[in-house]
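Just the one chain here, the form predicted alone, laid out as structure tokens.
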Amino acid sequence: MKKAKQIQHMISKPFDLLSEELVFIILDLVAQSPSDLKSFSLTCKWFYQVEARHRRSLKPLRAEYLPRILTRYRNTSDLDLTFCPRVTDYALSVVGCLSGPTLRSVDLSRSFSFSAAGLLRLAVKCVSLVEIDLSNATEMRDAAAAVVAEAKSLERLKLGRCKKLTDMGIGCIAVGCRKLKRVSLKWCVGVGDLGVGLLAVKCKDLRSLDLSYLPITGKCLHDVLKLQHLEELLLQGCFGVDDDSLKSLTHHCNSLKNLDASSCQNLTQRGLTSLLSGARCLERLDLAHSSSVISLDFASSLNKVSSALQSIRLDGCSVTCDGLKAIGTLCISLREVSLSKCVTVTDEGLSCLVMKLKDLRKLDITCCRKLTGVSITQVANSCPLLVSLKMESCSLVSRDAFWLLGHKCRLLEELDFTDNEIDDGGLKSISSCRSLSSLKLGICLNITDRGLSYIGMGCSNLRELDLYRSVGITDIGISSIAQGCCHLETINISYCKDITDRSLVSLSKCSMLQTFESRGCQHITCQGLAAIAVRCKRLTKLDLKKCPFINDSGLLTLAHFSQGLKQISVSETGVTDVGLVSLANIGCLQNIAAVNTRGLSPSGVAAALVGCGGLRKAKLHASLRLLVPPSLITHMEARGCAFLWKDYNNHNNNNTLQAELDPKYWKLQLEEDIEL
């Protein structure tokens, strides 16, 4: 009889036959999917309880939730509060009070309203810190800085455009905080030579700076660069740090391995020199936008680090044909080449670079409009192994030359073509890339469904698809898409003009759905976004400008089934008051744009702003700025919420959209633009 009730208790229950530890690694597998997580804490009262021993990482969405949700997550070590714009003293408070034994990491990037009173119950209630993330706290100021040299086992610590920091406040935590291994400083502009150099003295065991964009010079870099475990420095944008100040530099840094010297305008080959003498070991170099000439003299420079040296970024540099041969002659082991923007780059420079660099994986020549199929020709047979290639606007590239891309290099992850002569034939050849999960093939219109079928047969790992003003696409290529491609996470069909409803209910499969841009396509219908809103429950990012179509009715359904959207544009829709009010349901929704949409009233934008409350950026019509209760937007405002007011003309809208459609129209003003 006994046994028989304990047969029949199992039966009733039996999830209490699984041990914890097999509940972890279950929550480990279903941990991606919050909807899924919630589901399967809510199964019983047991997984309720084993869910909250068992997460570790917790992302609010609001501050005032913080009492409640850290009371049942007990054992929380990663706290992200990017979502909360208002975080008091009082909830550092209960943080410290309530997470303190076990939290490790707290990210404060995003928040504000919190003092130095508040930093001091966090630093010392939370003895197990070790990672702060005070970036964009502009009103930091000393003081506060004092408070944070308090929590004793920090080692990553972020305080990117704390503007109002000075020298004395990275001084305290120097010596405060002697455990720290990186640290950022990004535009800190009140912290200079003296701030950099207590810290180099007192953090002996420092891995990586953040120095950019501080009115720093090289006599703090003497001192950096005798930090023995220094693996990655950052100077980008420091224009105190010239050829002068460098001179005497003598170092012998052989930890280094990561060096951003990029926009230092006043930093030549001679100052480069300097700074590269001791980098033996370096391997990742970034001298992007700087004022030197990319010459065979230059090549010089980089001699002593030339064996290492795997990756090399000269974006918007002046680079000359010798340069690089010599570059590519001496760092053979390059993997990585950006030479985005560099203008002057030739065949004969591309050709003689990649000739011997076997190993190369990474190149990106976006806009160098000087390049035809001879140097891409050369960049297929040299090199196999290329995972990535980014080539916008290379517009004298032929279309064999896409052809022989595919067919020799099979290993390809991450293709960027937008704006380039590539047809069907050369997808029908990209296609045999099995791996990969990256293609933009903006403005591409010699492209048709053909090619797209292509596409989908092959490459079922494709994640992020563009085809952004591809008019030769329609639904049949949509649909190819869909079908091949399950697991896409990001497409734009943005002006492609001949989309309809039967392409958002082919994309509806792809249930990994999170980005779906659809601008300017004018045929699409609430009937297509309710199919995307109810099967892809992913969905965070959204764009239906100029989709006249778009009504109430699609917003009434997003409300209901994409609880996990954070971003949508319905300017220029025909969303009226009702649609927009029905957004406050979704609790993620942070950025909202909705200018020339005329069916809104400031009433209806009013609640609308009230019941999203956890919205960061909002972009409406101009003329609601006197209409809207001012202390409505003050409100906001203090609640973190920064607004973009726009003055689009609403006459003539209807022929403004036809010419963007227009992709001979949109080319041209593309070219004017860049050519100023």
The other form holds:
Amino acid sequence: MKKAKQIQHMISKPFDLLSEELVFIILDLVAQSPSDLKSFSLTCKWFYQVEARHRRSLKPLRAEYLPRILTRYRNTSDLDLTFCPRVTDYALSVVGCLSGPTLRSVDLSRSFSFSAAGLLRLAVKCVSLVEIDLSNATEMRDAAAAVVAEAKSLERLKLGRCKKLTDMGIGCIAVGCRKLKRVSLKWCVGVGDLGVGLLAVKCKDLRSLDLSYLPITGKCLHDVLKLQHLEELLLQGCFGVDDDSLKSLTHHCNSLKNLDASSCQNLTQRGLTSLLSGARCLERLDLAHSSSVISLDFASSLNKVSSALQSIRLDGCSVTCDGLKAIGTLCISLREVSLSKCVTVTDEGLSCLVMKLKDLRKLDITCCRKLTGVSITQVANSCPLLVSLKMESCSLVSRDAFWLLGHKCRLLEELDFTDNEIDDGGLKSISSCRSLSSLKLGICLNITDRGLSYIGMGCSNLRELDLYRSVGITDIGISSIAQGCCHLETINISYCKDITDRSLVSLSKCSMLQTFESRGCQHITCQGLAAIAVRCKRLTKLDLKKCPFINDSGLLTLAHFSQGLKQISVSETGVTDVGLVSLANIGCLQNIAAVNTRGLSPSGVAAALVGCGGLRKAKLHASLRLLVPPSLITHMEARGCAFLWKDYNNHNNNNTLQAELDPKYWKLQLEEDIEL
Amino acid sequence: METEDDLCKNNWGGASSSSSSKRREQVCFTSQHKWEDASILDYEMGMEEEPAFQENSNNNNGGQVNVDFLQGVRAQAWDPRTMLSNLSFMEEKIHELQDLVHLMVRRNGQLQGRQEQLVAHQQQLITTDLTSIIIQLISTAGSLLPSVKHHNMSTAPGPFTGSALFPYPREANNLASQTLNNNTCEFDLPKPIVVEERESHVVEEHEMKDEDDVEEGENLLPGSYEILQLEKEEILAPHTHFCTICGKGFKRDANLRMHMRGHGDEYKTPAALAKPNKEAAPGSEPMLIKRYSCPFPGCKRNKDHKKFQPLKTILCVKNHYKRTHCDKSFTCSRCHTKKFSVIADLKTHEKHCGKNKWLCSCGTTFSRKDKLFGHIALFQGHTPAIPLEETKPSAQRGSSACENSNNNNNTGMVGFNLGSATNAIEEVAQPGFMDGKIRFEDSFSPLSFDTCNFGGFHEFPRPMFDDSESSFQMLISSACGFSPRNGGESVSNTSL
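Switching conditions: you have the form predicted alone, so give me the form predicted together with its partner chain.
Then the entire complex follows, led off by the chain already shown.
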């Protein structure tokens, strides 16, 4: 009898039987869906407490709630404040006091209005702080950097775009934070050779160093390349790094795996040879937009690194056929090649390059307009392991080549056929790539519902589908996609003029849908939108521009159901003040675009702006700038909202709208623009 | 780079002064490799030490052999092969000594209570060996110098008369000092005092006139020169050269001669215009050298002083007298702290004053940024100090809290010296480091509030939207709230 009572007692509190570790393992699985986790924590007080103890990472929407949130979640180790534009010193001192001992990483990259004093609190209180992201703190000065140096255990530091920092501040950090492993100084235009040199001298553990767009010369690289553990060195756009300053450079940085020397205009083959001389284990090399011609000579400077090189990027370089041929024979272990926007690439060059690259996984030949089916056939034949192929605007490639691609490269996961001549036959062949997850078919005028239905039947793992201006598509094609690809997260059906609400209703089956773009779909109404809003709970980005039948009722449904929405465009729709104000109900809304929406009044816009507490960007019509009270604008800007005032008066006539909707006319105009 | 020199100088100074043999051994071994990539500067250190070692070597037997060795080295011209053999000989000796010390260390553990006699004996043994090694080092280095000398002779044939005056064994050392003071042609006696007089400790560069450098290290045998002593009034008189016709005074003889031309054609002849003492120099015996004495009684430059060091020229006398025995009446117009008695010194200082804007946390200032960074790279625990002006404007948009706390400090730099446990690792505790700094403990007094105690937050004002106008405040409080469904913890659902 007594035993039975005990058992009954146990059943009433079943989780008492489990140790905390086991519960945490269960929670790890539950946490994959945030809404489930919320339901869990609301079940009972005990669950609430367990969930509070379990959670490690937080991404609060408002800095004002930090005291309450951090009191509840005492084990917070990762705090992401990117949703809080305004983080005051007070908020930082709250963070320091409440989760000081446990906190390991803080992201302040999107926040402002804190000062050195707040950072000091954070640095002193959070003794185990390992990572801090202070990017975009454009007003940060050396004094604040000296405060950061108090965080002695810091290992990862991002200071991107801290334009007012100088060598002095970096010097303080270099001396204070000796354990630094990853440092990003991208766009810190005040930091030069001395600061970087000192960083390299003092922080011997550095693994990754981002020096992009710094006014450094080759001088500090002598110190940097002496680092024993350096794996990643990014020198993008360092115009000061030239051949002369690298002349005497000899190093044996065997740990270096990733070197980015893209856009280094003054770096030619000579400098590159000495830069690469010691990096025997280099795996990734980025030479995009380099000033020198990728010729046979140039390829010979890769001699020393060719054995381990896995990835090379030559975007925007002028490449010769010989150069590509030499790279193809030298670097046999290449897995990734990017030749995006290399206008000089010919069929012969690409064919020679890929001939021996059996291991090639990723190939980017975006905008290599000279390429035809010959080289694509060669790619299909010699690279059976190809996973990703981006070939936007290779419009000379024949339809047969696509058929061969699908036939030979069965492992393809990512395909970009934007602006190509692919047809339904090609799609049928592509549909045999079972693991295809991203397919871009923008401006493919030859495809129809038939081709899309093959994809829907074959590629059940599809996450992203782009059908921008593929005007042959109707509701039938979309519905077959919605039926077959239940994991779809992103779909773009902009300017597919025949799409109606039926597509939206069928797409609402894809419960994972996050991004939905239906710009210029003239037949879409609020009913279709409601279907999406109700069933796709994860919706975060929505583009409804130029959908004239979308009105307030659609937005009201959205405001009620899509609580995760972050970005919405309602320009040139039938939305009025009521709909816009109702959007204030969505807590995490960050971007609103409402241009040329005739139903909007200044007071309505003002109310909506004030209501959306987390707004970061508002794109509005220029005429509103004078009508909305200026004090409101300053207030919004102080809260962290940026305004973009647009004036579309010239384009607001029916003719251009019609021109935009007519694909043939649109493409003709686009080609004229390119030629100009 | 001066600091680096200082460093090795101190090392050597320590070696010569320390009496414990253990310590000497350490210093010598550490400085050995320094010597190998010999900069000429290092010879100077050797020079300073030599007298002490010679005394030592006379005291014991081991030293006698080394003196012979020394002579042998000197007798030859410089020969790389001899050098090599010398070096390897020394290496061997050092290894032997090392083994010996090893042995002692090991034995020390076993024989704790042995007689002090034995310990003293051991110490003596090591001292002797070390001394001999050092002497060899110096002499080997000295053998290099003749070649240096020849080089100097050929490039700058000056009055090298001094060298002839000295006994041979000193020559090598003197040459060392010659190369050091490049503009001097005289050789100095190796006196330890020389170090004190060199202003190498002063970080701020103090440019001396050439004459002053000369006077420091002059070594003339007493009696080999004529001593002149001017009176105080004479020294401080604005002019020293007077026109015999009109009585006008001049600072320089050359100016007087130029002036004399106006008095008649007889003064325009090349003979009259030529420098007077140069005429006597060629051909005939060098006339008796003139040297000067300072009229101030008790001064080292006074001829009655025990260790009298004469001054070379009248200008030297003037500068010496003004610098040492007169008020410093010229104040720097920039810093208002530095004072000088010689106007040329003031001008030199003013050229650089205020340019030392690059500060280190140790209080050292630099006129160049790269020098500061070199300094920081060299020393542990030193950080760049950020000048206060830069911290005053609020570091971030919309922050006013920081400024109030900073205002009570008007010192030169901010160092954020927290005095917390994290700072304890700073090995180098600099005197005067704390004074010039803002201590944040002062600014935010209750740093040590409990984690649950919210009292600490109130140091920062709680600006909800402090920039908005008062009319808005109402609007926000009503409209900015979120719908009840959203309220509570507004943790983003999607991003977790």
